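The chain below stands alone and is given as structure tokens, in the form predicted on its own.
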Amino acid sequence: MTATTAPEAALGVLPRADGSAKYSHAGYTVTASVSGPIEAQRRDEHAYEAHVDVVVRPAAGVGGTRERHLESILQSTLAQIILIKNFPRSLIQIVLQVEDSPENDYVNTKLVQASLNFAIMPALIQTAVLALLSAGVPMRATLTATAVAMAHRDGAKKTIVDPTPRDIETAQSVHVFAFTSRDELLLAESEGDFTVEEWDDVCETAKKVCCHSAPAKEGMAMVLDDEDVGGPDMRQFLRSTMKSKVDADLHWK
């Protein structure tokens, strides 16, 4: 899958989990399972809210300290949209298994390098949200995410949505943004050299990808907004994915 390929998703792929999803986009394929709310161990108990536990597993090998860093970011992000106060002394566990990535086959592709691999973060966030929806976990809002790189090419600045690993290597800065269904900025992670004005530009580009809903075209489940920002309409994609799942579940009625 190339970075320009439309995202694909399937819900309920793991029959023994409370909820599950498989998501593929920009060369990354991630499968997620959700268990909960279930009884939490005493060390994880919170008297007034549920504990959100996120586990990231690399495509090869075992996780390291940088997976733990990714898990920390995802945990704090998802805990803000899940209605955790509805389930005191409970646990909601989200396991994310990376199945494929567009990294060079001759380079170590373990997710242990994740702190420098911003491109995979939107895939992890999107898969987790889809799995939470599949499990029916109450949330105050849904979440859409994208990665944007700022590069200098031919003497001009260029904004790249869903950058490839090569784009990230040559980019001046890389950014990951996540917006709620209420158009609220929930996550912003950046690295590299950039000015405040450049950050504002990439944030506006990411908001168009995550929050702009173009009218659906007949016979298309997902609309690409190539003229505006060159990225997929993530909000429309999320809606169409859930609609397809509901239609399939209610087909027998």
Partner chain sequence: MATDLPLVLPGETIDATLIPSSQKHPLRLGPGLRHIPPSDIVPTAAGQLITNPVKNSMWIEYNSNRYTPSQGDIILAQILRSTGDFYLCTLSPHTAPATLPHLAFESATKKTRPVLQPGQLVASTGKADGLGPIGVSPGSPGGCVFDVSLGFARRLLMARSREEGGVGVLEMLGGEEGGGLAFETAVGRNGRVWVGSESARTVVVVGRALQETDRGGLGMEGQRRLVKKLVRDMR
Second form
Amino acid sequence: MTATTAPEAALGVLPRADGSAKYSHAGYTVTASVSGPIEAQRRDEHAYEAHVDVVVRPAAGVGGTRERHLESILQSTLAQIILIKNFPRSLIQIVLQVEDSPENDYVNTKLVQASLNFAIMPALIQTAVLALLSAGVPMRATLTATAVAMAHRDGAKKTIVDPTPRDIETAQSVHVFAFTSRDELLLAESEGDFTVEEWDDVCETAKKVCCHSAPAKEGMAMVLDDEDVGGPDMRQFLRSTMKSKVDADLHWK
Amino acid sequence: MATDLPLVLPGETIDATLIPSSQKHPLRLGPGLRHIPPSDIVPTAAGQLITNPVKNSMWIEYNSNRYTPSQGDIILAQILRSTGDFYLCTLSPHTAPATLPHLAFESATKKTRPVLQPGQLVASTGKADGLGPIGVSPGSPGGCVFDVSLGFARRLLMARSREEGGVGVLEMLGGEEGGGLAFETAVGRNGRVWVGSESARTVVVVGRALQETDRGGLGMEGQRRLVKKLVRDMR
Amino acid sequence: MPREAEPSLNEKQFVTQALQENLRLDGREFDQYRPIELNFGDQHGVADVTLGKTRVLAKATAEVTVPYTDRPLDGIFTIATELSPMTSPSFEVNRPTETEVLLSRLLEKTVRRSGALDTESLCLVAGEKCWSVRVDVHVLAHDGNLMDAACLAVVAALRHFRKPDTSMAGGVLTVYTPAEREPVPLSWLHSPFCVTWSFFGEDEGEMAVLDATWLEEQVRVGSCTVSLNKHGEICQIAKLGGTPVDAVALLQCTSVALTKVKEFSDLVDRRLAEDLKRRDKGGFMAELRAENDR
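Show the same protein again, this time as the form predicted in complex with its partner chain rather than the form predicted on its own.
Below is the whole assembly, all chains and molecules, this chain first.
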């Protein structure tokens, strides 16, 4: 099946969790639940701030070191934007369940040991942020994230936003970026061979996708941006998703 | 009204013209906002920015499920266990227990303090004042407690919940549409509503009406239809 | 991890009191299920079951591996159930609870031991190569009756699943990638489903209720899970502790269970047919399948 290009999200999909979101983009589908602030276990308890616990669960197979690595990156990223000092000695738990990831039709994968792809990180971050917003957990800022691959095609360098597994396989390097709503770079993870100039290029492209200043007219903006940078306007997407949630919650006003 | 006031996301800058500037009172910030000295006011939750120029206050209106304790809130707590001088009670699932002194109930002394069993419900204010146990007096029915979202509980607690909060189910159930059902309720800000009645059937109908109004986001007309349907099914 | 919240005394008393008056808190009949939804993902082998507020996702996968030495002619089939903190914060990663153990045991007995999947068909080269089929069950939300929802999800996922096509020529085994050859379905023998009864009241299964919610499960005095297929062949009956139940009442339960299982079976068939239609835009799939048959 063809991967969806436009990001899609639904909030509050799990009625028993405090906050939840289902997000799909570029073939990845992730569901997240947020519980908190709740009682922390003694070993996770911090005297002055909340403990942020991130659990990443692959769709098939048991999680391994790759998942633990992703969890630790996400944990430190999300702890930056959640106002953890507001809830000392408590726990904010974020569980990310991968439902679907794009398959490479040209390779048969080994599956018992799940190996989550590096490029799934933007989807994980975006789902976590949406779930946190849906739970109403106090936050310093929102995040938008994207993955960009740098490939050499026919002697020319090419940046690919939201690369497919096939793109990643043939790419020189893959980069994941997350920017806060104040245009600050919060996360930059890279894999592969690249030069400093290349990284600057890629960073610039990612910034365009993540931080495009949203014009007032919604529908128009989406169309224009697609032509501009070859990726969706993430910030506008976040805003319109939240707008529909808040409108539904406050219909009685 | 819903479209007039702006949607804000965490970390966005609030338009300075929207911040009320009355000289009489100091500016009061409600839920969902934080003050970064010297003069920045930043939202911390996604919701609608509400301002009240008369009281010189502003807050973010949003709905959520997890109750964060705050002073003066009326809540329905559940007794976990009793220690020497305190009851330990839960306000919401999976959170650390809150303490409620045995002597916090009105005119309670060492001899007259209420004896509560684990699992019993008690109404309380956020200042650890016990208002009284719920649904335990010998003659009255035990009733049942239903979980609703925090926003819905706030709407039920509004002084004029029909006009301001847009909740009319309870009035309808007790009035013409519901055929005058007899029941009593107690609403806690922690998202729990206790419903008591002589008839178990009434409790079920009231509980379902509340939960479905909350979950379905029903307007006045929707609530009227729901009440009529539930009362019809009941017979 | 924080302990699971207990229902209040009022709730516990009221649930039983209401049942005595023939009432359930959500207004259902005693033998009525909550609305069931079954959806398939974009990939083959992903089934998402929603039963009221309970939600279970099952994903089937396959890979080539070496068969067990004591069963050289059989493939490997495993069902993995792990309850994550998403189900409830009281579940901890890598620390199985009783709920989790019971769930995985029952799924094992219902689906694996009943021979729903023909494991011999998974064998590629006797004693050397075979398919290992694995189903991962993810419980996204738990509002009671995990058993029935999980079983439905597992069966639906396996029937929806397609494994890569293989061929044997001159002692060389070739596994084709999806780009080379359209993957093929598993060899499926019968579809068992679980139906769980919950018992209430002092007297030997005085009141029996289907599809209990989480609150009802906390209050019940016993439960019984019957697994059977639409032909009425019973795979297993599990009655783990609780108050004793009259044998006649239990027989009554199994006959009602059969009508429910027929409904489940129809639901899975219907949704699979709809999904096939959705994928088969412009008759392209039929063309591919014809090639594979030759």
